[in-house]
Amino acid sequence: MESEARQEKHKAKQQRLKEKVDAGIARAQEDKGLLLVVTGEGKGKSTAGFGMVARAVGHGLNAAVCQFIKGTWECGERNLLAGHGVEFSVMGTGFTWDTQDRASDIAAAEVVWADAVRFLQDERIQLVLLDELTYMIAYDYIALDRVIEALNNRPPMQHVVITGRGCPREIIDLADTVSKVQSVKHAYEAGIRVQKGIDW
């Protein structure tokens, strides 16, 4: 059993963090939609993003998702979300290496630009996932510009969330909300092949 000392140290210290959190609570008042960019060289990004699309979708929100680059394999996610009312918008190239063809791949994204352009657009739609998105501007298929034009031309309370390894600093800068998955290991390096609803 431990002290009465250290119990007393322990709520103290447990009061202290409290009495921080509640103040960063009571200062963050303001509503707006958010602007959240997942990237780095990590797994996941998708996955998060997608799990902010489940998230929406589980509390009523309206929800479209622009696929980049992943569009030949089958989505586990789309699978589920579309039977629950949200839209896709899917590339269906595949990887930009499977098809070495930079003009169908540029006519290819431009087509689901034009998508996210809409979906951007509407007031109804309150999540807009731009899954992959990052590649389509280091590619030089979607100017950087347009996107920004995009994003900051949205209806203000429209959540948006941006993957993708490399974002622009342009993107970050705007955005309101960052992270960046770190890659520690992965079993594709260790020769183990991707895993059904795992890996995709």
Second form
Amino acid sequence: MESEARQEKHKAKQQRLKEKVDAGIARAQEDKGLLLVVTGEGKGKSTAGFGMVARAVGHGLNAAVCQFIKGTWECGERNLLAGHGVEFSVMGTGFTWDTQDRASDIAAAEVVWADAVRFLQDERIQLVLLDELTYMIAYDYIALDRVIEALNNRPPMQHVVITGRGCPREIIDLADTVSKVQSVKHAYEAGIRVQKGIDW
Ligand code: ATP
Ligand code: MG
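Next up, the form predicted in complex with adenosine-5'-triphosphate (ATP) in place of the form predicted alone?
Full assembly next; the chain just shown is listed first.
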């Protein structure tokens, strides 16, 4: 049996928590298009980005996705979301981890970036996911200045999610919400290969 004193203590603590949460909710009154970054070494960055796309689409919002790394396999999210009106721009050729040809990589990055710019100018699109964009900047395929300019000039209510490791400081400074996914362990380190529905 819980003692009465403990019950009372719990109730008082929950009450304080509720007041704090309610005050926070009351304070947050603003609406704006957010820039969100999901970076870090751990698994879950693209999954989080696609989770937000699914969430937005579930509310009837329009979303568009740029995938800046050529996958060697098909993408479960694309299979699902493309059928729900989400426009995808995917790097069809070029950049992968074992890339050799810088010129063709840059050309491939530019094609997807041109779509990104188009999405970032279209106020009918309420959420844009720029998946793995950070690598294009790190490899100097797309200049940081151009990315910052496109982000700054987008429609005021448009949300943008950028994923990828090593997000540059300038984008983190510009962002409203930044999460860094930390790797505690990953099945891959135990010799388990990527699994359908989990990794792609
Ligand atoms: P996911 O797409 O699963 O959310 P991610 O976007 O966080 O992963 P990326 O760096 O884009 O991670 O790598 C994508 C692929 O690499 C996925 O197959 C993922 O499982 C794998 N991966 C992610 N983090 C790690 C890690 N720390 N060690 C090994 N493999 C990883
Ligand atoms: Mg990813």
